[in-house]
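Below sits a lone chain in structure tokens, taken as the form predicted on its own.
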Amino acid sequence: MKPEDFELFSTLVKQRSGLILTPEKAYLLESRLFPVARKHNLKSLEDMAQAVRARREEPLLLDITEAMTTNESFFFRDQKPFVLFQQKLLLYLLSARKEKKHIRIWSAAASSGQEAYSLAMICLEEAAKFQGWKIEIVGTDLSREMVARARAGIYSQFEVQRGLPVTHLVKYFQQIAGDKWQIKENLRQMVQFREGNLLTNVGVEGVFDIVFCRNVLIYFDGPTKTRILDTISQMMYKDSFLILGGAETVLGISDKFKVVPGAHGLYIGQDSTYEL
């Protein structure tokens, strides 16, 4: 690939996705890409580059920065969140928020919705303690692709083997096709999944409770971190939880949030007095 078509795209893929792509990742983004092309009917990156330079139309400006962003996502992934989830944060809101008796859940950059629909999972676990609440999930994602896999909710053999517990399978999935499984239609109907870009339109208004934003941040320049997560705080309560990935922090990066002490990836609004 020239030089000057590499420049092309990662900056396309930056100002669109906020995903930093340097040279040595030259081979991961021909890769990606080739499939585009094809798709778009040019015979090469070098015609594609041409094309982008041309006309910048939209589909195919949307599917090179659709191919370049990661999507991998598996359910229950890490286990300690959602522990977390279950253990502390559904109970501290069971008593903060009993008046009101509505929870708001945001999975940001849901991929194809392992996350969202493990966080649904929970709920319905925990079902009894909540009588009467109303407790909305919801999935965002650039990608229109993974939006509408995770609207469907199917996943294969692989899929539902990393990570769910087979009481969970059981319990939440019908066997379909093939190897193929699908979340019944209960759990569901509990997630709202939408497209959504955390550098321009989120996807979602209003205040969350809890916020996974988890496995994101680290593809992000310091800027675009401080950006998102500026964003995000002003979409939570003072005493709303922001769940980030194992890799990732807000220290140095933002000052809307601070660590919950005792609890790695788990954050809170600066002003909160939460403790585990």
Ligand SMILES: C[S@@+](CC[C@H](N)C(=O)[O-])C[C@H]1O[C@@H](n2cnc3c(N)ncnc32)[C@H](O)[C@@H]1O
Given for the second form:
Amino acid sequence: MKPEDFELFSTLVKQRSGLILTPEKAYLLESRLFPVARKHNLKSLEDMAQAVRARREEPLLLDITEAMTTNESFFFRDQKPFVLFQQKLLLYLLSARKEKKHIRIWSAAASSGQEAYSLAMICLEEAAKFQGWKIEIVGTDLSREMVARARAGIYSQFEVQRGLPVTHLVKYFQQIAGDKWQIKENLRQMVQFREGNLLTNVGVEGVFDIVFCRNVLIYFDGPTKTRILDTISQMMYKDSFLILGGAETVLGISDKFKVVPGAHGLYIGQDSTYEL
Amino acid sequence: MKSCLIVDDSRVIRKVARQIFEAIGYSCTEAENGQTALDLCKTALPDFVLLDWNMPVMNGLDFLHGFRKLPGGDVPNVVFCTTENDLEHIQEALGAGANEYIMKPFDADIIRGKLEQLGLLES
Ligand SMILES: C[S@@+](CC[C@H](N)C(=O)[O-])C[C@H]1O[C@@H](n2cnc3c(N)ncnc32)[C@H](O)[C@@H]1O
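Next up, the form predicted in complex with the named molecule. The previous block was the form predicted on its own.
The next block holds the full complex; its first chain is the one shown before.
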């Protein structure tokens, strides 16, 4: 690929999604953009670069941006954040929100929905404690394709075995074909999925008690991380919780949050007095 | 060192599984059907059993029934690893006392993930 074409695509992707593409990633760019070129009847990436320069048509720009996202996810990813959610955060909110009996949870950069559904499964397991409560779970992602997949709640045999205990498979899924499993209706109704871009229109409104934003900041540069953490902090209460991925932190990036000692990946607002 | 008994009539599968388990520090023994496996277990119980379903002589389910009746046989984790991939088989296996269930094809990530869930491996 010509350096100026690489530059064009990587700038576009950076502006639109925040994703940083270094020149070593040129091969990745090529393999992911070929299908987009074909879909838009463009013969080569050079032609596609030309089309971007000449017309800047929204559908093409969107497809290019989405093609460069990495959507890997699995149920109960890394386990620990979900144990924390079940054993600590929900219990904290059970008393802290006992007047309003309403909890809002946001899975930001939800990809194909495994994180949001894992949280919903835990909420069902804990349902006895939350009789009469309203628990809202929303997942957002930039990728329209991922949002559609998340809504459908259909996963391959491979996906339902990564991280998901088999007892949960039996309880919360129905087998719709030999190797396809769908989240049961009652669980799907607990979760909403919307398109949203963390850089611009995040796709949800209001204030959240718990925000999971995992394995997405790693793709961004410092200023972009700071900006996104700022946005999220404005959508949290004084005592809300933020959970980041295993390789992510707020340290040196945002002064809106502080670490909770002893809880890896859990962050709280500067004014929160929560401790484990 | 923890011990793992791999029960599968396919030599290839046993070899793949052995490599995965040895890499995480298990010592492995192999059996090519449920009967051989059960005989081995009467001498010494393994800490963990990876169990195929369809095998000649004695299938995995019959092995599991016999295994759980052995003295101390209620303790080890038994995980099915089979091409039987329908809900009915899974429920039958759980009913018979299986701790987890892997649908073939599997890879190292799936096995490790299941071991983490069972608390046998740090994530
Ligand atoms: C690796 S997945 C993480 C999924 C899930 N949170 C997890 O940890 O398993 C990253 C997701 O971030 C989404 N993404 C990337 N940039 C985004 C942005 N600017 N706004 C919203 N989502 C974005 C991608 O579409 C992708 O689905």
